[in-house]
Each structure stands twice: as structure tokens, then as C-alpha cells.
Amino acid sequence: MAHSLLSGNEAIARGAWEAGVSVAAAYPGTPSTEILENLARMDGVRAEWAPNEKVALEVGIGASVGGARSLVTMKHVGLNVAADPLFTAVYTGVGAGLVLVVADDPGMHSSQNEQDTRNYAAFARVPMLEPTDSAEALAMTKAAFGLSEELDLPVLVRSTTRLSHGKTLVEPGERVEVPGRPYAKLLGKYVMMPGMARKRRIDLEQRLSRARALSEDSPFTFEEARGSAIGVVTSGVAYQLVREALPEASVLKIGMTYPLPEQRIRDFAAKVERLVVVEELDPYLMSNLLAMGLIVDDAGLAHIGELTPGVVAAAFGAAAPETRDPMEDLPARPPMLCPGCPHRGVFAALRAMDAVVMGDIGCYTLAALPPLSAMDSCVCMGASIGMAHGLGLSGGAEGRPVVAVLGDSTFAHSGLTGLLDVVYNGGVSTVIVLDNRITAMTGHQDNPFTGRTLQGGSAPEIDIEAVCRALGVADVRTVDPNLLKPTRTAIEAALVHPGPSVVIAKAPCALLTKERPDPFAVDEEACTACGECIRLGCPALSRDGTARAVIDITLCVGCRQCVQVCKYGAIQRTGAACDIGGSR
């Protein structure tokens, strides 16, 4: 088959398909999202979005127990959510092969923290493969299913942003149809009561002993001898950087980073005068080599953010690879909510009310930035509700309204339990669910509230309002956040309710709206340059040389929010009189 240029995510999907995977589950999270989106388009696979990563892994475990090769994917912070079943799945082992792909995000391009999943592999005792390019991503993913079955263990494949989104040539192969294994009731293997778990713990050490032997012989670990002056131990994308920055160095590229091939590392170390480690994020390899009693020279590379060939070269006093200097004096482009984003109306109201806003993970987190400046926190998925409840208990924000804000997908992911906690403990938190009918931040994936599945099927469109009432919230109301005055009125009413309250701000993501009304324009004579419309932070709005507002009609989607804040009637629809009914 001819070579193809694939991203790491596309290659991982292809490798899983070629391995005969039949069940795949995930929660979308950059940089991992496209793996399941690609796999969902391939024949013979049932691919699903789960409400969160824990559920996704539990689906994968169940399918594996039932004899189907299964793939589960997530970003690095998603593994925190999925850690509970993972640690015990290592004890139980698998039925058919179970592979978990986790994409780390060095440099935090789209994440709230940096994590190094290699630590999870050692912590949970899960074999880990770490590809360096798309070709290895395909090969390692494909091989991981056989490795999982041979070791009776789940297998982790670690990607990073640069691998997930970068493209290299791969040679796709054919799919291998793997017959399903009949389910067998094995209490001693799958029921982790203490007495049985103790036996599986002993058995786990035997399986890991076999994994260590396989690591020594892994075809994904290889040595490149280029002299004895310096030897670099590396893995993953860092290998590519070493090859570019230090072309004369000998290299030991480790493909299976847990368990490590200790003998191969010792053999390599004995051949070089100076042994160094190049790795992204935590000093995982460095710590292990030192623990082995090896003398390792610290190259001084920071364990923060992404490495580049230039950074690696500078650490070794080598000439940096040729790069193009960045352009100077470019205008700043701070991230902003899209033109017509329905979230904007909610945050404009909260800012006007001087509310303390416990925020969450989603594109709406951008409301923390000027000019909206209407969010106070962003910690993890679903944290907004618990934090709002805790802040209320502290009394620290006395005199100011406190609200929790999160999206519909985040509410399904981990907001339900937070709301249940508020109800159960007699809290009075006000929760605003930004229901834009999609999981927008990661590229418009469906969720339990959209009525559609990953593979295009129809699903029950779960009623958020009914769910909140079922959880015990008496005060639940739904508003169109594009109507600013009704939105603020609804939030104010919710805040004075004596118990917990929920406001559902329901309007589709502006990028999903197919029909576009005529855009708006500013009447220069009527505009007083007061700046109220500018404070909405819409990218379609700017100021001219006289500080008057200007609307870029190529960006305007006709949402009417700016019309509602203009006190002078200066914003009119182009080609038609503006009519916003009673929303003003």
C-alpha cells in the first residue's frame, strides 16, 4: 500500500483499526480528539463519546472482558479522571487487548497544566509505549493490542501535542479481523474483593516480570552509534529533536518507557564517555538512570514546556539548526469568544453585577480576559460548582453574588455530582449551564445533550432542565443568552432564590448556525464613542481613528447583542431596519 502523510492522531486510529479493534470510547480533549473522530469513520468499529474519561475506560474494560479488542483515548488531564478504574484494571488484567492512548500537552497549548503520563505508567504499573513519529504511532498502537493480550495487562501509548498534530509518512496496512473471545465468568480475575485482589497483586508482579523481558527485546528501542564522546538516552518526540540538534551524538531511543530496558541502557552507557538524557517534561528517564547507579551528566534542560531543536542544541553548546526568525511588530491577537457567541451575553451580565464567577473548562474560559473580565477561576472539569459552594460556605465573598458557570458537555462530564452535592448539603449556589448544543472547544463533538452520537446516529436528547429538577433543584429556568435584559433578569432572580438554582443559557454555538441575518453597521453620526459595545469583546467590533465604533460586516453574524447595549440607536442592520422586539 502506498505511503500516506498522516498526523499522529490519524496514525493511531489507523493502527487500532488494523489491529482489529472493534470498540472504542473517549471523551474529546485536545490534543487527542481526532483519534476517535478518524476511527469512527472506519468500518467494523463501534466508536462512542462517553460523558467523561472514567466512563470511557470502564466501557473499554467491559468490552475487553467481553472478548473485543478495545481502544480508549484521552488527553493527559483526562487520565486523572480515569485513574480509578485504571489502577484496578492492572490487577484484573484483560480479556481481549485493551489499549489506552493518552496525549500529553507540553507547553500547555490547550490545557490548564502540564503532566507527564510516564509517571502514571510507573505508578499504576502499566506497560507504556512512546512513539516518536506517525509511523511509530501506527506500529506501536497496532502492536500494543498483542502486547496487552500477551501480558494480560492494559497497555498505555503516550503521545504529545507535537506528535498528535504533526504529520509524517506512514505505510498503512490491512485490517486483521480478530475473532471475539467468548465471555467467561472468572471471579478470581475480575472481582477485586480484598482476598482476590491480594492474589492478583502477586500475579501482577509475575506479569510485570514478563513485561521487563519483553522491554529488553522491544523492536521499538534501538541504538544509533556515532562515536563514544557523547551518548543520549531519549524517547518519544525528543528523539527527533536530538537527531536534528546533535547529529554526531550516539543515541539510545527507548520505545517502551515502562518497564525500562535496564540492561540495554547499561550496555549503551558502557560505550560512551558522557551519558546524558534528553526528555520532555519530568526527569523520568533521568531519575531511573540515576536509580540504576549510572553516572548521568545533567545537560541543564528545563523540565517545563516543549523542547525545540534550538533549545537542545544550546544545552550542549552546539550550533542551533537553521530557523526563521519570528516577525517583529505584529499586532497582538489575544484569544476571544467568536463573533455572535451566545456566552457573551451571560458574562456581560455577570460583569455588570460584579459577580464572583467560579469558571470551568471550555471556550467560555476566555471570558476571564479583558474586556469581559468576568471569570475568577478555572481549575478542572466540573470544579465550578463545588468551588462556588465552598466559596459560599467560606463567607469570603459576602456582599457579592457568587455563581458557577460551565458548559453543557462539562455539566455531563462532572457537573452533575457537584450539583447533587449542593442540593444534598443544603447549599444555595446558583449554577449557569451554558448550553450551546455542542462540545465546542475541542471542535464540535456531540455529547449526551445534543441528541446525536459520534457515528452520526440519533440519541435521546437529555433534558438539562429535567435533570436538574430530578436532582432536587426547585428553581430552574431557561433563557436565550442573546437577549441581554431577560438573561440578567433570570440570573438576578436565581440569585435571590433561597435554595440552589440553575439558569440554562440555551442558544447554539454561532459556528453551528447555518442561516445568517444581514449584518449590522454603525451610524457614525449617531455614535458617541461611549465604548459600551466595545466592552462586549466581539471581534467584529473595533474603534476607528475618532474612537467611534466600527463593525466588520464580514465578521458580524447578526446576533444583536451590541444593538441592545447601544443607548443611542447607532447600530442598525444593513439594508433593513433593526427590530429586536422587547429585548432591549
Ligand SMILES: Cc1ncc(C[n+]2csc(CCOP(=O)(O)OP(=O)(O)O)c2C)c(N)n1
The other form holds:
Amino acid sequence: MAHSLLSGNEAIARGAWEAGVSVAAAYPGTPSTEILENLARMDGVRAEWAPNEKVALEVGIGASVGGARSLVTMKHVGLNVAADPLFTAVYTGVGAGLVLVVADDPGMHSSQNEQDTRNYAAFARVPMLEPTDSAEALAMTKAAFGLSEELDLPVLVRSTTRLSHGKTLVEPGERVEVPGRPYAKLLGKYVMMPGMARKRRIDLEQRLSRARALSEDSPFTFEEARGSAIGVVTSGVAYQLVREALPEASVLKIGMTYPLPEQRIRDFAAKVERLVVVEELDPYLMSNLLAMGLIVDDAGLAHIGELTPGVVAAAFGAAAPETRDPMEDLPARPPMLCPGCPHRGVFAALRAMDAVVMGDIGCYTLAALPPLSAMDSCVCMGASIGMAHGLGLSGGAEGRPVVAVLGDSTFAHSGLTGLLDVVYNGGVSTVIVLDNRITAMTGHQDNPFTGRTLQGGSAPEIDIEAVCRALGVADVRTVDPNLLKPTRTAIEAALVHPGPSVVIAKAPCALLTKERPDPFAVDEEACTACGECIRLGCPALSRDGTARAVIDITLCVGCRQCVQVCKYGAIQRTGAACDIGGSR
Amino acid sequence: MTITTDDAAVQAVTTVMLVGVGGQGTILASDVLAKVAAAAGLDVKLAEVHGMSQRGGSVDTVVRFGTQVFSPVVDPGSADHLIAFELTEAARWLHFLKPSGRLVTNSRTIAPLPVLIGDCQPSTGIEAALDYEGAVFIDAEELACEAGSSRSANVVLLGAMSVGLPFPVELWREVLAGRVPPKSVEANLAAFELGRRACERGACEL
Ligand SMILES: Cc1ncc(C[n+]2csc(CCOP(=O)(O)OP(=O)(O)O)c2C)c(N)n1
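Swap state to the form predicted in complex with the ligand from the form predicted on its own:
After this comes the whole thing, all chains and molecules, with the earlier chain placed first.
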């Protein structure tokens, strides 16, 4: 087969497919999402979105126990959610190969924190592979299934944003059909009660010592001998930066970073005068090398954010290249809610009501920024509900309304248990579910409330109202957030209800709406420059030199939200952008 | 196993940086470029970012090609070509362009949030400053409308970009046609052509 240009995520999907994977489960999360989206299109695989990462991993463990090669994928924070099954799945081991792909996001391009999953590998004792480009992503994922079976352990493949969303050349291979293994009932292996778990804990050490031996022989670890002055130990994408920044240095590129190939590291260390580590995020390799008693020179690289070749080169004394002067005083360009986003209506109401808003994670988190400024917190998926309840208990809001706001996918992920807590403990929180019919932030994935599955099948469209009632919430109402007044009225009514209440703001994501009504324009004569429409924070709306509103007709999608806030009738329909000469 | 490779390869790498506003289609344009370079038999790396910034934030994509490419990411002062889909973004990323590099920019601006809501004044003099830096200006939206769809401004810029890169026009057209929805192939090829011509009129010489 010829070379193809594949993203790391496409290559991981391809590698799993070539290894004969037959079951895959995931919850979306940047930068991991496209792995399952790609795999879902390949033959012979059952690929599913789970409501969260814990469930996804449990599906994978079950499928593996049942004898099918299984893949589970998630972003770094997803592993916090899935950590519970993982830590015990290393005790049970696998039936057929079980591979877990976790994608880290150094630099937090699209995440609420920075985590180095390599620590989890050592903490949970899961063998780990770290690809450096798409070709290795394919090869390692493919090999990981065999490794998992050989070691009777799940295997973790760690990616990062630059691997997952970088494209490099790959030579795809053929799929091997792996017959399913018959399920065997094995109490000592799969029932982790203390008596059995103690035995498996000892067995785990034996499996890990086999893993150590395999790590020494791993074809994914290689040494490049150049000068003996500097020897760099590195892994993952950092290897590419080293090649670019330090062409003279000898390099030990480690493919299997847990357990580490200690003998190979010692052999390499013995050959070089100055031993250094280049790695992104935590000093994982560094601390291991130090713990081995090696003398490692600290190059002083930061443990925060991404590395670049220039940063690596500078740490080794290279002069920065000549550059043009950066331009000063440019306005920042933070991301923002799209034109026509239905979330906007809810936040416009919450701002007007001066509510304390415990927020959550999704596109709607952008409403925390001005001019909406209508969100007070964002911690982790589902946190809004528990936090609203807790903030209510604290009494700190001093009479201001307190609400929790979260998206439909987030509600399925981990909002349900929070709501159960509110009902059980007699809380009075008002929860607003922003049901835009999709998981939007991560690029439009289906979820249990959309009525469709990852592979395009139809699913029961689970009714959020009915779920909330079943959980014991008596006051549940649904409103169209594109209608601003009714939305505010619904939230106010929910807030005065004496018990817990839920408002479902239901309208599809603007990016999914196919019809494009003609855009609107501002009638200059009628506009009084009051600024009401500007406070919606719509990308299409700004002020002209006289502070009057203007609409960029190439961006306006005709949603009518601004029309509803204009008291002067100054916003009127106009013609399509190209017909009337493009934008301003 | 010990591997040795040709380190001179690092020298023979071309770096193209595409910058703009999330949603403008920089990802499609960079994907086409990377596929063209791969089809021409070169090693290629592309780095892009999905997710949050795609919601109207500042976005950058890097495509690097040559005999052997290592790093997917680059530093200030290292791009041979900077293709900006929006004027303020051209200014924001300018220092990534080599002093000898080529700058092609859309002449349109999209006001960022702080400017929209009046928290911050729109920058003045960007166009003049970029002109001084040797920028080539393309009105991508106007040409896209001319080609039949305001949505193909990204392909107009791709056409303009293609003029300064060492790949045959047939290859560009072939890869582009294979990458866009079948219904829009014609409009996109027209947009590509208009972008190319705008450059060939002399504006895009290095
Ligand atoms: C544990 C965890 N898993 C995944 C993510 C990635 N993530 C961030 S927002 C989001 C989806 C939000 O969807 P939804 O709640 O429907 O809101 P929308 O973006 O549609 O407004 C996901 C999956 C995360 N931040 N944390």
C-alpha cells in the first residue's frame, strides 16, 4: 500500500483495526475524539459512544473478558473518571487484548487542566507505549493488542495534541482477523474480592517483570549514535523536537515508557559525557533516571506547556534566529459563542437576573467571558450541579439566585448523579440543561439524548424531562432558548419553585441548522446606540464609529436573537451577503 | 538497534504557516497543501489544533515539507510562507515569518470579541504596517463571491498560496477536487483559479 497522510488519531484507529479490534468504546474529548469517529467507519468493528469514560472502559474490559480485542479512548481528564476500573483491571488482566488510548493536551489548547498521563501508567501499573508520529501510532497501537495478550494486562497508548492532530506519512497494512476467544468463568481472575485480589496483586508483579523484559527488547526503543558529548533520553513527540534542535546529539528514544528499559538506559548513559532528558510536561523520565542513580544534567526545560524546537535549542545554548518585530497592542481573540448559538439566550437571561451560575464544560463555558459574563465556575464535567447545591448550603450567595448550567452531553456524562444528590438531600437547586441536541464542543458527536449512535444507527431518544422526573424532580419544564422572554420567564418560575427544579433549554446547535435565513442589518436612523444587542456577544454585531450597532452580514445567520432585544425595531432583514456586495 | 539518518535534511524543509480565525477553513486549506506535498513525493508534517479555538478564536496551522521533516511545530522566525486569512491574525503571527519569507493576507478583518463589545479599540494602521513588511493583499471574500460562493474564501487564499510553491497546478486541482464535497468541486476550482490569478498578476512574487 502507498503512503497515506494520516493524523495520529486516524493512524491509531487504523492500527487498532489492523490488529483485528472488534469492540471499541469512548467518550469524546479533544484531542482524542477522531480516533473512534474514524474506527466507526471501518468494517468489522462495533464502535460506540459511552456516556462517560468510566463506562467506556468498563465496556472495553467486559468485551475483553468476553474474548474480543477491544479499544477504549479518551482525553487525559477522562482517565480521572475511568481511573477506578483501570486500577483494578490490571489485577484481573484481560481476556483478549485491551488497549486504552489516552490523549494529553500540553499547553491546554482545549482543556481545563494539564495532566501527564505517564504518571497514571506508573501509578496503576499499566504498560505504556508513546508514539512519536503517525507511523508509530499505527504500529504501536497494532502491537499493543498482542502485548496486552502476552502480558495479560491492559496496555496504554499515550498520545498528545501534536501527535493526535498532527498528520504525517504512514504506510497502512492489512487487517488480521483475530478469532474471538471463548469466555471463561474464572473467579480467581475476575472477582476481585480481598482474598482473590491479594493473589492477583502478587501475580501482577510477575506480569510486570515480564513487561520489563519486553521493554528492554522493544523495537520501539532505539538508539541513535552521533557525538558522545550530549546524550538525550526522550520519548513521544519530544523526540522529533530533539532531532530538529540537536542534530549533533546522540539520542535514546524510548517507545515503551512503562516499565522503562533500565538496562538500555544505563548502557546509553555509559556512552555519553552529558546525559540529559527532553520531555514535555512532568519530569517523568527525569525522576526515573535519577531514581536509578544516574547523573542527569538538568537542561532547565519548563514543565508547563508545550516544547518547541527553538525552546529545546535555546536550553542547549543555541542563539535564537533573527525575527521580524512582533506587532504590539493587537486585540486578543478569544473563542466565542457562534452567531445564532442557542446557548446565548439562557445566559442573556441569567446575566439580567444577576444569578450566581455554577457552570460546566462545553461550548457554553464561553459565556463566562464578557459581555455575557454569566458563568462563575468551570471545574470538571458535571461539577455544576454538586457545586450549586454546595454553594446553596454555604449561604454565600446572600439571596441571589443560584443555578447550575450544563449541556446535554455533560448531563449524561455526570450530571445525573449530581441531580440525584440534590433530590436526595432536599436541595433546592435550579438546574438548566442546555440541550442543543449534540455534543458540540468536541465537534458534534451524538449522545444518549440525540437518538442516534456513533455508527449511524437510531437509538431511543432518551427524554430528559422524563429522566429528571424519574430522579424525583417535580418541577421540570422545557423552553426554546432562541425565544428570549419565555426563556427568562421559565428560569424565574423554576427559581421560585420550593424544591429542586430543572429547565431544559432545547434548540439545535446553530452549526447543525442547515437552512440559512437571510441576514439582518441595522437601520442607522432607528438605532439609538443603546448597546443592548452588543451585550449578546454575537460575533456578527459590533459598534460603528458613532457607537451605533452594525451587523456583519457575512457572519449573521438570521437567528433573530438581537431583534428581540432591540427596543427600537432597528434590526431588519436584508439580502444574502454575496447579492449585496459582500461584507462591509 | 542503532539508526543514523541524514541530518542535512533539516535544512531542506519548507515551512508554511496558515493563520486565521476559527471557522474560516484554514484546516481544509492546510490539508490540501499537505496532501499536495505528499503526492509530490516529499515528507510532510502538518500540525493543527481542533477544539475550543475553532469557535472563533485565533488559529494557526503549520505545514512543513521536504526530504525529511522532524518537528511538527515551529518557532518565531522560521516560516517561509505566512498565509493569513484575516488581517489582524496576519499581524499577530507576523514574527513567525522569516525576514526573507513571503506574506500573503486576506484584506478583510473580522473584529475579535473585545473590539465587538467596545472593550478595546480596533487596531489602526495594520494594513500599512503589513504593507511595509511586504504583504500581498487578496480580497478573498470578493473573489469567492465572484466564484459563486462566499464560503470558498479559504480556497481563494489556497490558490494565491499555490503560486509561490513548487508544485504543478494540475496536482493542486486534483487534490482539491478530491477533498471538497462533490457538489462544490466546480465552485472551489473556480475560487482556486481566481486566487491563483490574483497572484499571477504579479502580486505574489517572492
Ligand atoms: C472528563 C472529560 N471528558 C471529556 C471532556 C471533553 N469535553 C469538553 S466539553 C465536552 C462536551 C460538551 O457537550 P455538551 O455538554 O453537550 O455541551 P455543548 O458543547 O454541546 O454546548 C466534552 C466531551 C472533558 N472536558 N472532561
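Please read all numbers here as calculations on a predicted model, not as lab measurements. Positions refer to the first chain, counted from 1. We call the rigid core the largest set of C-alpha positions that still match within 1.5 Å between the two forms.
Fitting the two forms on the rigid core leaves the C-alpha of I202 displaced by under 2 angstroms between these two forms. Superposed on the core, the two forms barely differ at G426: its CA moves less than 2 Å between these two forms.
Here D329 counts as shifted, since its C-alpha moves by at least 2 Å between these two forms after the core is aligned.
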